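As a starting point, one isolated chain is supplied in structure tokens, in the form predicted alone.
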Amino acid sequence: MTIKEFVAAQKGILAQEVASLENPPTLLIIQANENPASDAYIRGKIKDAGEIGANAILRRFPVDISEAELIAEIEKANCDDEIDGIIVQLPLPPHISEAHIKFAVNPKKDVDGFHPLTSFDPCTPKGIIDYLSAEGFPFQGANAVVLGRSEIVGKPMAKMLLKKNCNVTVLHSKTTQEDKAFYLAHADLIVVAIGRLGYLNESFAYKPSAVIVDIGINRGEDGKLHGDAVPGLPVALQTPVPGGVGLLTRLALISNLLLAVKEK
């Protein structure tokens, strides 16, 4: 099943769940940037919510809003019983601490899964694991390689793969090329999230049965979006860019929104 087919099927299931609720769930999106990519992500999230019958509210603030003012707005939303889930769209202005904002969101409404006390899984790793599970990927005992150790993707991805009983190796900028080549050649699952266009290419060896999940989004010289892996590598499954992990991330977000309603 392609990612687009999987997402469409899951949205149908979520729409049925929303239809059975007394009140549709409400997602609040807080934005304090002027970023075309963020605008595109937000339009996608609002579209997703509408497709399953949920409400999505965008509250946009000027980029010069102070950290204290933004936290005060988040706290208002925390106390608003009409709001079931809250996300703060990244990136934030440089004068605002991302960590402080993450901690400000009520863990019970943190559908992004960033707060350390939240019960929700982070959306990108959750979306990936849900899709691979549907595809029948055998997590237990599999050799999984995560390229990248960011707080938003790399580290939570590795943590969730450990929970699925994978043997997890995290590679990063200080890993030698020799070691990277070794671990990639023995990997059953490769998740790449380093922001380097076409980093994974045919100079590396791969298992024919391997799965490559490409989280990278890079603007090429042709003006188009490309992943961290060149297309068409000799593996069993490789997720596309665009039309791949971004759709799974957005699906996981609205799935977490439904969970937030159930856990009230």
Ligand code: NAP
Contents of the next structure:
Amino acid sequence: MTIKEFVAAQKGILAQEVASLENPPTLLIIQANENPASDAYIRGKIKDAGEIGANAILRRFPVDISEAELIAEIEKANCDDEIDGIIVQLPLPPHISEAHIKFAVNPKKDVDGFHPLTSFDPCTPKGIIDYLSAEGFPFQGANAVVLGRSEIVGKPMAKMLLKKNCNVTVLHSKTTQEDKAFYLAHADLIVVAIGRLGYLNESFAYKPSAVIVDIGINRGEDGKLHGDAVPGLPVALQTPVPGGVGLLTRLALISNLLLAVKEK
Ligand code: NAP
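Okay, that is the form predicted alone; can I get the form predicted in complex with the named molecule now?
The complete assembly is shown below, putting the previous chain first.
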């Protein structure tokens, strides 16, 4: 099943679940930036919520809002029974600590899955694992390589793959080219999240049965979005960019929102 088909089918299931609830779930999106990419992501999240019959409320604050004021707004939402899930759109203005904001969100409403005490899985890795599970990917004992070790993508991805009993190797900018070639050639699953357009290409060898999941989003000289892998690598499955992991991440957010309502 393509990612688009998978996402459409899952949204149908979520919509049925929402229809069976007494009250539709409500997602609060807090924005304190003037970033056109964030605006586009937020539009997508509002559209997704609407498609499953959930409410999405956007609260925009000026970029010079203080950290204390923003935390006070989050705390208000933490105590508001009408709000089931809260996300704070990144990036934050430079004078506001991402870590402080992450800790301010009530873990029970933290549908982004960023708070260390939350039971929600972070959206990008969750979306990927849900899709691969639906595709029947045999996680147990599979050699998984994660390229990139950021707090927000690479590390949570590696952690979730470990939970699925993969043999996980995390590669980063200090890994030698020789070691990258070695690990990639033995990988059953390659998840790339480095933000380098077309970094994975035909110069590396891959198992023909391998699966490549491309998290990268890079703006090319052509003005279009491209992944970290060149399209059409000789593997069994490669996720496209755009129309790939971005859609899975969005799906995971609305599915966490439903979980937040069920676990209330
Ligand atoms: P990031 O914070 O910049 O981290 C990049 C990671 O890649 C770092 O760990 C870095 O290693 C590693 N790296 C950089 N160059 C490398 C190289 N040549 N070889 C191996 N590793 C290398 O980026 P991020 O937030 O994790 O995001 C990564 C990409 O995913 C970006 O394109 C971003 O736009 C995209 N993204 C997509 C979604 C989605 O929903 N589709 C969600 C989030 C992010 P060091 O640690 O050694 O510096």
